Structure formats: C-alpha cells, structure tokens
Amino acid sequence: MKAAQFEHHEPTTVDEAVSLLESLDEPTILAGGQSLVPMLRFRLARPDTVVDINGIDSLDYLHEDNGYLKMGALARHADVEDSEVVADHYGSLADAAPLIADPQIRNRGTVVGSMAQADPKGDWGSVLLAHDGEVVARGPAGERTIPADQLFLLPYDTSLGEDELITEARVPAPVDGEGSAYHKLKRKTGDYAMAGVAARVVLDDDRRIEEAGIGMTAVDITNARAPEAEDHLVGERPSADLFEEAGELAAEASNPESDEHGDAAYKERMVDVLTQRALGDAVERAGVVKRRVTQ
C-alpha cells in the first residue's frame, strides 16, 4: 500500500520549520522517518501536510558544549552509538544505542524525534528521565527549555505545542564519582523493550550515593522514575544489599501490563533485576564497587 497524498514542504532552517508549524494545519515532522514512514505507508497515519526537517544542517551535531552533551534534533541513533566521546563518558547513553532497533533504524531514526514521539517502549525517554535532561523547544513565541520530568504526558503524548519544535535533546555532563548504564530485556534483535531500567549514580568522596536517577521503560504509560528507589539509594554506600532493596522499589513503581510477552508480574521481576544490574554497572563505572545480582 501506498501513502495517501499530502504536502511535503522541506525547510532549510529552524525559523522556517517554525513558520510552517504555525501557518499550517496539523502538520507532521518527519526527522528520521522510522515510525512515521511505515504508519504512512499503511495509511495508519494520514497528515494533510508534512514538514520534513532533513535538509536543516544546523541541527545535526552530537557534542558536548557548557556542560551538556547535546544532541541536535537530527542526531542518529548511530552518531550517538559511534561517538567516542559517549563512549567513554555516558555509559546508560552507550548501552542504549546498540540495543535499538537493528543497523537500518539506528542508522536513520532520530534521538530526538523518538523523545518527541513519547513511545513509553522508547529507550532514550528513560536515559533522559535518569540523567535529569532536558529538551529545547522553539516555537513561534521563541525558545524554551523541558525538563525531562515534564516532557512525557501520555503514550505519543507530550507537552510540546503542536506549532513547536524539539530542536535539541541535552544530558549534564557527568562529574566526578558519576556513572551510567542501561539494561533492556527484548525477544529478540529489533523488538521494544519489554522492560528496560537506565540508572545514573554520583558518588561523593566518603563513596556514598549522593545522587540517583532511574528510568523505566515499557512499563507505565510513559517512561517514568522511580522516585523511591532514588531517594532510597541517596547517602548510602553501594552494596548488593542496597541494590536488592532499590530494585524491589522500583518494581513497585512500575505499572506494567500483561500482553503477549508476559504478564504483569513478570515484568514487575524483570524490573527488580534489570534495576540492579544497571545500578551494579553504574557504580562499577564510577569506580568503586562490581555487580552482584540476584536471580
């Protein structure tokens, strides 16, 4: 099946990509095209008008500047899996992008516009929730910064204006003591999550958890924290014991759903574990302590 027809207007800037959003009716953003292309060609989505943001080269760039890691709005899936710089310094960001999708999709499919997507099966809503990020928004009342606890309202729902863009998604750059990592459990190469947990942790000089992020993936209606689990971690020193607790906390937060990959419970498990698996790998890449998890 084909798509059905529309529009197809291509700015070479921000200011006119914010100009189509607001004279046009409804229109939809086409960054990396890996979800919206598949639901065009089955006709599951039917824009009168799309706004392809490909051809505005000041938004593609992954680095870190005044202390952010920043990714423009039509950074790869792949940039961010082959950067050094992530490599060596954002371990959740590292583990998450070889886990998405197969090569075709990553090497297409946006950072960005997965966020604004709002899947709650989407990685990098967790990385960002755990690393206290942010996304900037402009529209045609000017710039504005989303935290990541504000972005995510509904599945594919946010708190972004419909005549806004997400022009660029930000991480803090890690400080001394911190460490990140990412763990997914899915059937099998290129499926969604069917839970994944990405932890953040900040070690002070005593080696006590000064500070604590996690995200949760496909198990609530959008990614979400596990604000217990955090508090529960803070002024502690890493241990296997203190990871068990935090996992079983962070299970109780979740909201799974029972379907075809498994019933509710079982994610609820798979939450507990993957939690502490990443919490292990976080400390183990702040320097001081390795994993031990229960099964």
Contents of the next structure:
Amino acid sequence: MKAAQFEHHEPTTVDEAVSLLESLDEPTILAGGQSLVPMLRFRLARPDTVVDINGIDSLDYLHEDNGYLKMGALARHADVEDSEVVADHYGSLADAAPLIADPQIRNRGTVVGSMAQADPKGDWGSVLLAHDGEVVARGPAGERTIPADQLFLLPYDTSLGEDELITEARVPAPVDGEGSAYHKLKRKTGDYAMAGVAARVVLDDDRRIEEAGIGMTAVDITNARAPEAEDHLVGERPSADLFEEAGELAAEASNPESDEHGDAAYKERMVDVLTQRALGDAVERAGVVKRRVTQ
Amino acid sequence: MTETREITLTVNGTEHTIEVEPRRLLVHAIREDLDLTGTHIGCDTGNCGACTVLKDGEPVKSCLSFAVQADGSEIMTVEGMEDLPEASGELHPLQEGFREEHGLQCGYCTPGMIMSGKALLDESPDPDEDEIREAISGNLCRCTGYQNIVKSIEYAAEELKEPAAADGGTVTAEQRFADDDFDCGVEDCCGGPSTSATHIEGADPQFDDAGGDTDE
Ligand SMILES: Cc1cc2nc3c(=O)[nH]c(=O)nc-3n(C[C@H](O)[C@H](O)[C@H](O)COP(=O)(O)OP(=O)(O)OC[C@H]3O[C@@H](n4cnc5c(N)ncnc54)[C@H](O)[C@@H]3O)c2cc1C
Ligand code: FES
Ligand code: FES
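What's the form predicted in complex with its partner chain like, now that we've got the form predicted alone?
Below is the whole assembly, all chains and molecules, this chain first.
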C-alpha cells in the first residue's frame, strides 16, 4: 500500500525542527525510517506532516564526552557497530549493535529512533535500562533529560511530548571494574528478539558486585528492568550459583506472552538462561577473571 | 491536492531530475519513474532485501526510504554493474559469479544479493564465508538455500583479486603488479611466493598451489 499524502519538512537545525514541531498540526518525526516507513505504508500512521531530521548535521555524532557515551539522534546502528570506543569499553552496546536487523537496516536505523519507537522487542531500550541511560529531549520549553526507565510507557508509547524531539541518547561512561553484555535469542539472523537480556555490573576492589543493571527485551509490554535480580546481586561475589538465582529472579520479573516463537514458560526459561550468560560476560569484562589470576 | 517536488538522483552515474510526491518510495521512483526494473520489490515490511541499492556507496533497502530523502545522492542499482570498469563491458564478476556458480534459480532475490555483495567486496575484498553470510543476511532467497550465493560472491572476490584468472584466463604482469608490488627484478617475474598457480599461464585454475582441488 502507498503511504497517505503528507507534507515533508526538512529542518537543518534543532531549533528549526522544534519550531516546526510546535507550529505544525500533529507532526511526525522521521529519522532512519526503518520503523516509520512501513507504518506509513500500512497507514498505521497517517500524519499530515513529516519532519525529517536527517538534514540536521549537528545531531550526527557518537562520542565520549563529559562522563557519557553520547549518541546523537542521527547515530545509526552501524555507527555503534563500527565505533572503536564502543568496542573497547561498552560491551553491551558492542554486542547489541550487530544483532539488530541486518546490514541495510543498520545503515539507516538510529539508536534514538529505536528509543522513540518504544517497541518492546527493540534491543536498545534494554541496553539503556541496564546502563541507567537517559535521553535528552528538546521542546518549546527547552531541554530536559528523561531517564530510560521513565521513557517507556506502553508498547510504542513514550513519555515524550508531541512537540519534543530527542536529540541524544546516552549512557554513563564505565567506571573501573565495570563490564556489560547483551544476549539475544532469535530464530534467525535479522529477526527481532524472542527474548534478550542486557546486564551491567560494577565490581568493587573486594570483587563484590557494587552495582548491577539488567534490562530485558521482548518479554513485557515495554523493555523492562529486573529490580529483584539486580538487588540480589549487589553486595555478593560473582558465582555460578549467584547468577542462577539472579536468572530465576529475572525470569519471575518478566511477563512474556505465548506466540508462534514459543510459549510463555519457555520464554521465561530463556530469560533465566540469557541473564546468566549476560552476567557471566559482564563480570568477565569487568576484569574479575584477570584480577583473580594476578592475585 | 497532490504536492510534488523536484528531486535530482544520480543513478548509475546518470543524473535524473524527476517530480515526485513526498510519499513516493525510493524503490518506486527507481522502478517506475526511471524505468529501472532490475531493483525488485518482494515485501511490504523491509524484510526481503530484493530492493537493495547502494546509496552513496552504502547498501540500503529502497522500500524503506522516500525518494525525496535521496535528493542529491548517488544511487547504484544492478543495472549499473556492467558499466563498472571491472566488468570490461560485459558482465561484472559478481554477475558472472552468479551465473558460473548457479547463484540463482528464479532470480527474484538476485539484484539485491548482487548489490549487497558489491557493498561487501568494496569494504572487504577478501571476505570469509561468515562475512559473506553476514553481508547477505538482509536478503532473503526462497530458492537456492544460499550455498551457491555464497560461492558466487567468493567467485567474484577471487576474480576481482586476480582479474581473468578465476575463469581460466591468464593474468598479465601489469595486472599482477597492480595487485602486489613484489618484483624480484627478473624479467617476467613470477610474482613471488604468494602467487598462486592460477597466475601461471596455462595452469589449471581448478588446482591450488599444493595441487589440491580448490573446489571445496
Ligand atoms: C525487518 C526489520 C527488522 C528489524 N529488527 C530489529 C531488531 O532486531 N532490533 C531492533 O531493535 N530493531 C529492529 N528493527 C527496527 C530498527 O532498529 C529501527 O531502526 C528502529 O526501530 C527505529 O529507528 P529509526 O531511526 O529507523 O526511526 P524511524 O522509523 O524514523 O522512527 C521511529 C519512531 O520514532 C520516532 N522518532 C524517531 N526519531 C525521533 C527523535 N529523534 N525524537 C523523537 N521521536 C523520534 C518517529 O516519529 C517514529 O514514531 C527492525 C526493523 C525492520 C524493518
Ligand atoms: S522490498 Fe524492500 S525489503 Fe522487501
Ligand atoms: S533465486 Fe529465487 S529467491 Fe533467490
């Protein structure tokens, strides 16, 4: 099907975009278009006006700055995949990027667009949740930051105002002893997750878990954290038993639905397994293995 | 009321100026406005990759972008392959690979596969099988089972590395020196230890240096 008619606006600055969002009637933002274009074609969305942000060069960045890894609204999945700083320091992002869709879609789709899309099957939401990440929004009233765990309300629904644009998604730069990972189960390459888990841990000098973050994909109405599992990990030394317990708690916190990929009980079991694996990788990357050997 | 906009696309090196509605998909502009029907449409969801084209050198799905978003960009479609210098006026090594290795049956996915293959070889001229499979992971084929598509791209990589060698032809000294700069000084230098048997005039390209069959 063809998309319904719309007016196409191409601002070149954030200010211009924000004033368009304010003045136009129910505008829709177009970023990578990898979710929006199919929705327009199926007429699941029928906006009169589309504000295409691809010409705002100032939003095209991915770098560490001021204690954060910052991804501008035009940072594509492929930019994360190709980034050296991500490969060296952000295990979960480096894991997640190449697991999203396929090379063509990764060349266009953006991290920020995924956050705004708020698809519970999206991978970036879980990663940002595990990292206590946030998005920066700009609207007529100025700029505000929205923590990832306050962004997602319902499937495809966020706490973002209609006249607001997300300019950036960011995660705190890792501290010493921090490691993270993302594990995703899917039927074949290119598919959305059947289940996915992002894990982040910070180990203290005594090799105890000081901080833990767990984000889950495709097993609830939005990307969701597993707070009981996180609390259970804090203060403990990493071990297979501990991870098993955390996996069970994460599975309990999840609310998957049965579908053609598997029934709810199977998916819960997968959350359990993926949580253990992600924690294992996160702890390894946090350097505990290396420290054990040298001690 | 239908508002149209004038956009300029450079497709396979030729500049076109067309009038499109903002809702016109890039793939429809390519197929219907420019009459380049080599680029296929196989789905409504962005899954199949039959519509893959190179936009400013990057593979993208042309059904997931509006034509107005490509204004001012360089697009390459499968029709442009035979005009590339590597094609020497005939089929491009990738196209030849698909023919030689039976990389297609119905052919529906082939233009997209070729464009994904081209993007891969531009980035990574000597890909291993995993890289090839990753590069075509956004392209679905209902017929071949992918095995021969992988071989087709391997064929092209080989051919592009050693022009004319993979099909049994010979490589001239100039071509080889363009590949690697080894020169022992002797007239008609054999190219040094890294040179495979296929470089030697008359050698059977079926066999590698060790005399083993290259056809796994
Ligand atoms: C076949 C296929 C497979 C896929 N597989 C996966 C997968 O495995 N995992 C995964 O995570 N994703 C997957 N995706 C989705 C893909 O990652 C999209 O790129 C992403 O969901 C949306 O990003 P986008 O930049 O394309 O946004 P768009 O499609 O342009 O926009 C999506 C929504 O976000 C809004 N929006 C975009 N940018 C902003 C902004 N800066 N501020 C406010 N609102 C904004 C838009 O208005 C729209 O409502 C897949 C998509 C396809 C077509
Ligand atoms: S037609 Fe574009 S992905 Fe199927
Ligand atoms: S050859 Fe028929 S779909 Fe690939």
